[in-house]
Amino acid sequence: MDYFAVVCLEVLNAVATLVLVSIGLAIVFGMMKVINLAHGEFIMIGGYAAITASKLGVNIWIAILLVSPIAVGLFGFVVERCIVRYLYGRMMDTMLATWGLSLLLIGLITSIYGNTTIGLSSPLGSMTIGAYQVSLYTVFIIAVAIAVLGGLYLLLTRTDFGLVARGVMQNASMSAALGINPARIYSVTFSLGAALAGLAGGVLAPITGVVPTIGVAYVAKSFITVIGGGASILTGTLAASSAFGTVNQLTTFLSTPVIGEVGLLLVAIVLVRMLPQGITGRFFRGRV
């Protein structure tokens, strides 16, 4: 019972970690239909925040959880002013331009930090079940997931912000003619799926350390995993992160990480050729 207890947590552990790396890219990519490939850089980049502010004498509950998605949203902001914003339409020019981007970051970051691994140590200790050791780390993930989502949702369904966003994303001529400025809600939009990259970098950064390379594996389950699931970009995030992530942890505990990652593939392209339009493309239709 104490082992099932311990797996059970894992497994929560690995859908909420897919949650958290997934969701920013539901954002930008499920509304805007933004396509970026720099979402991984973007994640490590809330990495080296969280531990360069923990390093300078920041709390490090605030570097994880305030200077991380912060900073990245600020450059998310950049960023959309910069290129991203020329290029709304055009896919594969947007997949070309955040791929240089994440080109760029990986180049900058080494230059600044080395090439090595470099991480925080973990701020809570651990806790019995039966005679199994579990880091309390672990908890913190999943409330951290279940805290983004259902904040994502009051925000999307319950505020002004999210009424306007998802009207602009749907029909940005018709609501610039209601007196809406799109350009500014789709700046906005991007800033916010960046923020919560940097949130995911900051809270994984204790348990995997960061390395300027770290982002190929992030974007490579993200876009698994938002394209699993479907339109809806909360649901289907949920959704998918579900299925991949207990596919994951539990073929993990049966053999190796390896095959753990080998499986979660196999389940995404055997979902992706039954269900082309994702989860939510066949179930929970009209969900957020």
Second form
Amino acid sequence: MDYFAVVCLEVLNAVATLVLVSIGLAIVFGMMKVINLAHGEFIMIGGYAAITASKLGVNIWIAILLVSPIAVGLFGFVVERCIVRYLYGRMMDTMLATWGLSLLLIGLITSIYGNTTIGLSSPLGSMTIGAYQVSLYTVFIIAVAIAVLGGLYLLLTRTDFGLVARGVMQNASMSAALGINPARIYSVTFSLGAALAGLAGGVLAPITGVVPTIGVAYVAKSFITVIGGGASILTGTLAASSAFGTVNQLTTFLSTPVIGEVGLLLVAIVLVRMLPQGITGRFFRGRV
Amino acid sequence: MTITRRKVLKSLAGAAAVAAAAPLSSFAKGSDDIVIGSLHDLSGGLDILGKPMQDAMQLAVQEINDAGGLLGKKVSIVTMDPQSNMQLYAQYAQQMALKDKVTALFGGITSASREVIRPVMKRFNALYFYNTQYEGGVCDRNTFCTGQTPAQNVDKLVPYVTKRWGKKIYILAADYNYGHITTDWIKKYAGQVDATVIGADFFPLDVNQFGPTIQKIQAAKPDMVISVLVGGAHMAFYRQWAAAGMNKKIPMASTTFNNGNEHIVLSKDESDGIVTAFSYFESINSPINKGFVDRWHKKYGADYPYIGELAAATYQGVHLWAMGVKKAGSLDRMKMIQALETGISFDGPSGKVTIDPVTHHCVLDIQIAECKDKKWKILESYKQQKPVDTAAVCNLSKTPNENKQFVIKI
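Got the form predicted alone; any chance of the form predicted in complex with the partner chain too?
Whole complex next, starting from this chain.
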């Protein structure tokens, strides 16, 4: 029984991790059709921001939950103004430009921080479930993922910004005709996506540590999740994360970590074959 | 300020030293120096291992030159950075052998890079020194391996930890040949002391989430975990293990922990109590080692993070080569090999290191140490361990033309 509870917690942890690393990409890709190949590096910078801030004496929770998203959000704003805004509507070009950006960032961070893994110790202790011990930080990650999904839901459905943003994403020229400035909305949305990537990097830094190349490990998984999820940003990300995270973790429990990764990719292939429009292309259509 | 001849000479010498230290500076060496090659990853994913090895070579060569050089000449180093890229290893090894005409090449970190370099050096008749701990089995008269093999460290570690902690072992290993072969050795030595391996999980090098594994280990209830994890991503395991509070409940031993400065990067809480076996630890209490550590810090700064096993093995490898050259009295490759095969030994920081003529591996001391406050406390020392694993498959006195890496039957 307690083993079952522990397995459930680890599955939830995997789902939450996938939600965190892919939600920023889902916003940038899903709403703006920008293929951001530097997404993994945004996460990486979030990790470095959190670690640097906490080494400078900032409280670790502030470093993780505020410094990381704000730093990467600002950085995302600059990237949007300098690079991405010239490429809207040219999906392949955004891919090339952001790929170059990702290489640049890896090199830049390597020359600043070096190539060694650095990290923080997990700030929370452990808790006991029956005969098992789990890190309390696992629960924290799940809580952050729920908070992010809830917050975004409220932002997109209950605020003027959310309404306008969704309108611009559906039809930019129509919104412009109604007196909205699409360029501003794009800029804010891209920064929001970057900030969420930064948050993921900050939150994950204490358990994984960061190296300049860590983004590579995340970018493929987040793309799989976003494509698997389909058009709806929140519902799609949650649905795909749940499917992939559960499969990954359960196969890992039943066999080995290698088979767990294979399982995730296999399910992704089957899913995209059966549902080319992603999960929300067929089910939950029209949700946020 | 007056300019004296002495000052000019001094600053010129300084400039030459700086130039020689810079990569790709083969032009800076004197025309009749004895040239050796350094081929270590100074950038890319393995640079954390390669940089100390390069530093070790420079220290050793400086010492040799300060003591008057070899055969009346200075020794100089040609350095190339293969950037953790196998293709560059092949290219640079050829270039060093053909263009720079190195007398001996020191380098290669992973087994893959060694197997790229080895045949190249054999083909172009340049001696090759491989100074990394590895899985054993290389049998090549042109190659000398100065690092330890499983029959030297795993052989001592497993009996020690099973006696101390119990008989049930759970192994976590990196998913490539080093991890798999070392796991087989752990199983073999566990069998010899009636211990059992109740689980072994392998992880690709980029996996950094270990939650399910930590729960599986708890369900299996082993007496200890032995980690053969490698590299930056795997370092996350120690962190997650400690975050779950497991480091207080199940003890851990490792054959790799500290090669990547894990004990420096992790916090005291996360690394305390981990037991490893290596030939060298900075805390070895001998006058020779104290002198070595002092000279190292004098050359590279007092804040150098840690001088590890790979650096010490490289340093000793260069000195062993130099002794071979002195004994041979010539730079002829065959004469150097024959001189090194006379059982040359060097009293280095890790203790006495002797080249075993039959396998071209080293007889060396092994220490078992426990991590405490980010330092290594040496618990046991085993003098003069022979590379019996490689000796079981390789006899270069009988078959001097052998040229391969045996997969040792375990």
